[in-house]
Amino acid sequence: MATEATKRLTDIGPPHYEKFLPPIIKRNYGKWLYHERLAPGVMCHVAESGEKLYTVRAGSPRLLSVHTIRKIADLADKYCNGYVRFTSRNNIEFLLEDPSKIEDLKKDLQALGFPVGGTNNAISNVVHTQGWVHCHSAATDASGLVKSVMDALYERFTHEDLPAKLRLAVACCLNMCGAVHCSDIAILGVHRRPPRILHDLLPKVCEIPTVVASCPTGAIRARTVDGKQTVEVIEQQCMYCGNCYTVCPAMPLNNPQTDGVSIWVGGKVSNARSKPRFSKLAIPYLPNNPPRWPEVVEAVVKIVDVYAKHARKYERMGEWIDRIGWPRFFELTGIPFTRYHIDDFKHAGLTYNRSTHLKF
């Protein structure tokens, strides 16, 4: 049996998070009484002991160079003894004990191009996927979309003037590794055609049984073309997930002519006031027009502006839509209702318990 010393030497798992906590958090762990909002992007947490921890939140572009990370680390060393953290939505949070340093930190952040905000009833930083930079199945570019959308919604990040917090997310395809299925406004890249099959190349680089087995809907069948063992795709069963391309590069899914973007609304993870809910379709298709995606930006800004004007205080996007009804939502936003909005999927999660509540 391995000794404790041996385990410590051989364990290659992540170190315990306590090693990275600021001393003030270690001293007051589990003993925080409340927190106060001081300004957009600035909060104060008060412990039972009376100690106060100040948080300054800034937005980041998520994909950061080493050069940029060093600048962030320099600010953390200068103002908060090196203690800085990144949130799950890619915000940067500086943890200070001295409130007199807050304004100077905010000025330095803004000088470097990092806006301070994203707290309370504002738009937080956008959680998004890899995009064309890294992902082989992306139907759009998340990084470019987020940059374009947030340039237009900058004031909504730095000012707390929305009815409630508003969470945006971007996913490049329906695999949704960007959590768009539960966001107030979700931007989802969509493929609209099944993968192309390069019949000459496929037998040389792919294993037919593996390709057939990769399809979750059974849309791929083995077949012979010009005397070569290859596959075919039954379009009615294909859901454009890209699994086949993952195991077989001879079945590319990306299509510049037909790939595009859809907009979904009304999802949330929070249990406050109402149970968690999935996003629902608002706009089935918008064209991919990089580098600024004007159609997508206009649509998202329109939805945000209408929500900000008509929702009541503390109402999340989905709760506001529930109150006014979907017909009124389409009327206010000017979004046309199409056949794609009709949910006829027989396994739709209408009866799923998506909440931690035990009783309703």
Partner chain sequence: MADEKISTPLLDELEKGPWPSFVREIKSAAQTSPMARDLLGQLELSYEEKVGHWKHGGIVGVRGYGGGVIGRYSDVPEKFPNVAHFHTLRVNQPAGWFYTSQALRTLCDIWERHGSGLTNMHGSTGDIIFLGTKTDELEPTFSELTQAGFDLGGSGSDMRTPSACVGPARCEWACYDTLKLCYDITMEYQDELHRPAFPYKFKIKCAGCPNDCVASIARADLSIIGIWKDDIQQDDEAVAEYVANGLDIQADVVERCPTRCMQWDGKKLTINNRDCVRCMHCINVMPKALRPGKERGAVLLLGAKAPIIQGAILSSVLIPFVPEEELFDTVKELLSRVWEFWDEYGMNRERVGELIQRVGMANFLDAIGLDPVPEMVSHPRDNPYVFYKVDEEQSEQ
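Residue numbers count along the first chain shown, from 1. Just so we're on the same page, rigid core means the largest C-alpha set that superposes within 1.5 Å between forms. The model shown is predicted, which means the values in this text are computed figures rather than measured ones. First, how it differs from the form predicted together with its partner chain.
- Treated as two rigid bodies, the chain shows a rotation of the smaller part against the larger of 12° between the two forms, based on C-alpha superposition.
We have the form predicted on its own; now please give the form predicted together with its partner chain.
Shown below: the chain alone.
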């Protein structure tokens, strides 16, 4: 059939969410009364009307092929009248009216390889970034780290046996696309050498004043090399943040010998009990060791295990460390405390212990 030229649509915005809400949600929108946990990954929300909505949560790898998404759609058809949602942490949620279907759905999810869990005091799915799969500034791969770490922590996803919630996140460079900096445990890719400067390319692809201005520490200066207008980096001033690379592709930071991973702990975004806070440096550097990053996996599992053993009920990682103190955290985890743990960026002094509050 000959197609008529259709009008080019722009600025239509996303589809209205109401089109995608299951009827039971439309009927009880804003009128939910309370919820109960039925099992790891399974919740029941009860509405004022008395209606009950059952949610089954499954972890996904975030990176999904269309073939897999179609299988998810098939499950939504089979169990949920065609409705499904995703969570902010890459979980898939199936919303059921009939609780007798839960076990069959779980079996089908199992067969597809999607673990059910991630609720309450379990480790939820891992917020993460693109890494080598799709980003230019990655110091490590995000998906591979997530897979390796979650294989080891699988049981912590499918069981709710931690003292409190535990939020893991991975970012592959300091840009921290996933804003991992407020997680119980954050795995962060780090560059540790100043950018290389491709003097031949730089004058062609970058504006020198923009490059100079991009550096937070003022480490970049204009310079002439072999008659070419280019820049130099004062190495001692560089903190490997990659800002210059973001504005100038002729200053790559990637370095297979020195790039790697750092680990940060004790952050949170929820206001429950204590205020939201940043994660703090636990391990300044571990090597990039693909495909399975054994050093990172071991370190994360160790931190989780120590936390699980010592924290009291309802203490998030950071709240537990508040109580026991950082010296005890380093002692219990066996992580060495180094010069890198002491802040030397702006307002660093605010993090010094200006008291005699000490524990021995």
